[in-house]
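Have a look below at one chain only, the form predicted alone, in structure tokens format.
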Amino acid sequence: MVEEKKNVSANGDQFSKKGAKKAAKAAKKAEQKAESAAAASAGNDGEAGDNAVDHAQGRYGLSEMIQSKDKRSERIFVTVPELVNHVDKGLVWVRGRVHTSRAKGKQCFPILRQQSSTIQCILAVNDIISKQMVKFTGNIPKESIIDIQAKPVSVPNKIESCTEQTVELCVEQVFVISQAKSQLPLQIEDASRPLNPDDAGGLNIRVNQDTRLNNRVLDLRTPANQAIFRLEAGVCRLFRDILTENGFTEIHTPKIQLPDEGGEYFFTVNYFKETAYLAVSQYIHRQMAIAADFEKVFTVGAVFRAEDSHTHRHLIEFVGLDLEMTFKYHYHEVLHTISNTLTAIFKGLRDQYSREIEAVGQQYKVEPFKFLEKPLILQFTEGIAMLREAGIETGDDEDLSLPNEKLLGRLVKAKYDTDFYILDKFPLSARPFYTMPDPDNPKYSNSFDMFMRGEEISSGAQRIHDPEYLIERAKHDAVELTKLAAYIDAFRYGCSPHAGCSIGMERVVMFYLGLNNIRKTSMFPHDPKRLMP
């Protein structure tokens, strides 16, 4: 019998021919999973590895939590508008947020956002940057706040994505100061898109507004929001500067009160061991200044109002625009200052809100607000007929329905072509007790609204000023006079004859942008279904 050769390994054990060709194919096979292994770690797409050497540490990363420890003096930041003045002076520092970020290659291309302002960054492997500084930026979450510095240099092509399109930043330097989480409940880009019916090749990527809403902190970063919100510190700037220079004193009333119309609408509040509510109107205590000698007077403040509208221009909390004053023989001395004072509310945001008017039309179009020099006033009959003319029945003595207002705005901008105008001599039964009725016609009152686009922005009247007369209009209307005694008590003692108006600042920038919805024009909106945020 021939003995079976035997192969015997170096460490002594013994194989067969077989198990030899096995053990051959295992170690190929382990030797080619190493060469793998080893060029994964190369780095990215065969970059430098984990191991290699990074000749821009210490010129990114995540900053320590700024607790001001140091002041950093000798960083001189620059905001992104200014750029364009440092081209090739220079390094600057630059902090925003990472809007958007593409990487290509060896580089990389954030998109630095500063409020509404965005400027193009570029990253490129050179003998400052290295591929893990170029693949640690492409990895920063959008939304993260981050300080640059960089050299602003100019480019031959625009860069229409960006509001800086004739500038960009050569990055030397990136650390993340405050970084977001790399899942957002909503993309600014989506929350930005222009919306356009019209428009069926778009994108049709919408963020609904609930959405907005319970994410509102992200949803207010978009430049129209942006825009929206400085526009509206503009209607409450131009508001005090107007009325300031006509020799308007700016007073602060309480906001906690007892009713004055009976109680509708109003939020109680436990007032130690009684009963109180959260201001309506202002229009008391503003009233008790005109009483102390004040002639002119105005608030701007917050207004709750407990009704359960859930319509487009109705909220809970709202702020007032409203003003008093005195007037010596007809209170149209004052419906000329209030219709003034909107006109030129109206031309300031016109010439001094350009670029904000536009930055919210591109995401929302609609045509420009219109507006006569002289402001149009329709007595409340004249409008009744013009509705009667278009096949609407409607009582004389009716207040406006929602519809009949829009259909009359309507009609008023196709013959005056105005979208702002005022109608005067409301039915006495759709105004409060202590609306001075007309003295030719009792049916109707010394009162009137201002409406844009169709829509109430503003409701004003005379007031009496007369304590007797007060009492017998309260009766009339049965309005408890128990609590109104200090009310009444003011103009026992001599009171100027007056009037004034409450206006919706909401509503006027709402209605001067065209935009569908008061809660655009509201940052925190509180409606009859949202408390929150």
The other form holds:
There are 2 protein chains.
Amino acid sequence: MVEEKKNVSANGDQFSKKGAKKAAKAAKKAEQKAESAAAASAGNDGEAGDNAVDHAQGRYGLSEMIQSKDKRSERIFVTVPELVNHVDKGLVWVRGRVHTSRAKGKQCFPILRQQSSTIQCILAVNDIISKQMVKFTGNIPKESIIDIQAKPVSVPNKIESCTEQTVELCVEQVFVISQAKSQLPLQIEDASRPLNPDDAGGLNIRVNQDTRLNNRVLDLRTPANQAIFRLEAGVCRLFRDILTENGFTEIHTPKIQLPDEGGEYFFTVNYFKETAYLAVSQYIHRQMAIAADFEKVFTVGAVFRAEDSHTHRHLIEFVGLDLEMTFKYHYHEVLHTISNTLTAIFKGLRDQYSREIEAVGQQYKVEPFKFLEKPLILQFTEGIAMLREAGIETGDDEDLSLPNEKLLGRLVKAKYDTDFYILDKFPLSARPFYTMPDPDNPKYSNSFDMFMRGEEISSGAQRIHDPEYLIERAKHDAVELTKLAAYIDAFRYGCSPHAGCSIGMERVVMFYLGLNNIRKTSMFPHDPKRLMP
Amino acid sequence: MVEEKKNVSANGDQFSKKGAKKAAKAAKKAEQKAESAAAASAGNDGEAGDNAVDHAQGRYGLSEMIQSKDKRSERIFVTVPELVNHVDKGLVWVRGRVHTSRAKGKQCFPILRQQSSTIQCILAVNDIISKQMVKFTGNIPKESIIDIQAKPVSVPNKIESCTEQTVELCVEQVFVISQAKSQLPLQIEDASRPLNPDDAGGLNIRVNQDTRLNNRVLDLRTPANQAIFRLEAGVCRLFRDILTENGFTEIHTPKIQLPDEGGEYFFTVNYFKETAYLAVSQYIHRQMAIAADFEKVFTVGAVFRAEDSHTHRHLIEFVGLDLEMTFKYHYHEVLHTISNTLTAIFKGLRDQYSREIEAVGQQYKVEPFKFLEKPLILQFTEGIAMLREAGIETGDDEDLSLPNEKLLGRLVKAKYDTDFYILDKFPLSARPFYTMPDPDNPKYSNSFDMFMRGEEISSGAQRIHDPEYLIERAKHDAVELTKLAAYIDAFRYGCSPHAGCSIGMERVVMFYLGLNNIRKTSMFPHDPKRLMP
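Could I see the form predicted in complex with another copy of the chain next, after the form predicted alone?
Now the full complex is given, and it begins with the chain already shown.
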């Protein structure tokens, strides 16, 4: 039995020495597994004893570990979504996971999965398929990867349980390429189940967040997660493409650096015999790129915060979509570029990722994200006025608390019907020393936050480009000047006025999709309690 | 004098309290500067005393710090390369740096620079321009940023010293937006000077690397540097676009993590009360993404090496262009994808960045980068045979030393006329434990390096996707298994065979352009001796 496995022992002699022994040992193990699987299937079947003739021999079994021995370029593989074009055109090869498998007498109906696509397979005992082969296939653990050779055929009735509803595969060969453990720490089916608000204490098994994250490679296989991270790639692509079209240059800024501003959120790094810090922000080097005449720059990269926050929206490490841009006379030139870029991203997602948005929506029921053609820009004072009108007491130059931030989001949504807006002219006292004060009211500053579904996704501002004034502001905020020398010097040789912002990539995806936790939009989220995986 | 400055005092009254005082103080300083500059210019001129009538008053001076007071949207700015389309069409505004300035009697000829574009300006005393204005303009320190209003006019003779050789600007207004210190730590002209090999001990001033890096914002203003980092952005863009077109998904991998393999090159990070490490490689999470069914993934991001290397090609932090991809039966499916991606990048650079390549070539004379339509793949043993033929003694399963690597590059270039090639099947002993051994010869492995101009830019391999075999190989290499649990577990629930690689982005740019030091292709290079800027 098992044609593919036989190759191992046949060629085993070619190996030599230690490595060969290991390869041979691994092959041996695979062989043993194959035998025990076959034995198990045989044992479950009263009719087929060890000596029963198996007319399907060589058409199924455990493949040896693929070590790039052969190219097998004669095998033409077809993806699941393409199979519909191969109906009644003969045999094809498909590689996929065993999503589920249902045995029924002399038949077996595995569902094969490729990413989010599923198709039903059928094996029925006949002159090609043996009872042993049906048993063997029925016993392959879920999530194992298999190669099958099969004929795509039309089905009269829609297969509701699969994404391919009009085609099924009549299997003629099955080989296990990578066998999963039979006990899974979570079931993909459970992890994929829609969260129905009516079913809060219901009978359906839920998978809690820690179990998901502890077994992230399984959790990521759900259709919603497959969609979330494809859409996330789209956010980054759109951000870069839109800015590149607008004359921006991508740059890369160092992550290990000396501290730039006083702050408690730095991770310290042992840098040879000294201490360095992980960047909590990339503004220093972005601003240096501006002083170096790159005019409009962006960078997409890791940002670190040693913040002991255990909220739904904080990570110790996230991806910043950061930009910096010169302007002629008013930082609103930059503000409009940023808000238009975000609007263009929202449009791009809506138009190019509708399938992904739908897949996420099937698990997490949320309202579609709403935005205006022309982004709404409110003054900070207008926001405060709206809050006061709603009965909230808050000071004129006080930063927004999270509850007020969220409430304001709801008020704005009710009044303007948008999930995206910008609050401009934040209190100066709430911003770092390098923020340009408002020329008309020194209590405020030329700075802004951007909000999605009522939560902050980005902070930005005009920066002070005059070195003397920067020193003055640093002193005012009691920021240690000695460590800022290189930063301040960057402005001593002529620097255009400029503004910039940092956008939290995971937050954009989270709020665009209306998810409730940033751990859902970071592929491998790390927080103060989690560094693994 | 100075219309723009006057706005300060006129509106100064609107300010209040502390912030206002500061803004007013800053404005005051600007005013004083303007006056002293004007005084200096007046002082140098016997005819124009303090009381001389200045008929250009209000048309020149130091602008107040741009604090986004006005939008001035009536001013239409034109970029230097566009000016040729505005000849004889009246006045335009241009913002740029004072590149150089030459005064000659009653005339002054500043050269205005925008990034790498330069244009000559002319101010001659007439009914619009006063002597004082000519003096003032002539005294503006180099590298200051100025706004000018001027008429673009044709010139009869080519202006050889500028990139715009057929147009000059007849200036009518000049305002200093950001004044540079009059003493620059390096001259852009010196830093831009071509390296002529005949001039090794010559008279021309050179700027050494440390001076450049200590004053990076100035150094980056040279035409070669402006070109290098625009081309570098192109490398990243092409890498991502080509892979995205080929069905890859971009992912983001955590940089702070627990150690993955035994190795001395980890930076340690204080992670709350514990110790964590900065990623020396992203393979773990890329492989997890593969096990999670993302099939083909790439990531562009920071990679850290606590390596005390002081060579021309090592940094403690660089950008990895990393990818991971499943394959059906042979890792050459991946190898071909990678080598074709690199070839497509080389073509993209050649076709889309010819101006940048030329600009770099003007400073650093190098041979154009050569590559074959179909990338050359040599076996490691073939490479060793070529070295032996050239008289080098080296063992069969010994890794390549740097001198041998470079020599082999020259031999390959001589024989195959290519600066890019791949060496396949490296000795197993030279690769990490997770590398798949060669099925035909256990001394070797399914791994490869890629070379540009004879130096390594990328390492890649088929990874072991069988958890038991992975444990066996880890034990063989004495890698601590306890810390590998999450990594190994990733393969327990079915994983496709896969391969991947990491490409050093700065090295690709360095060798493509034929530069001699990686610090030339990292915008802010950090090494064991440099964390600033």
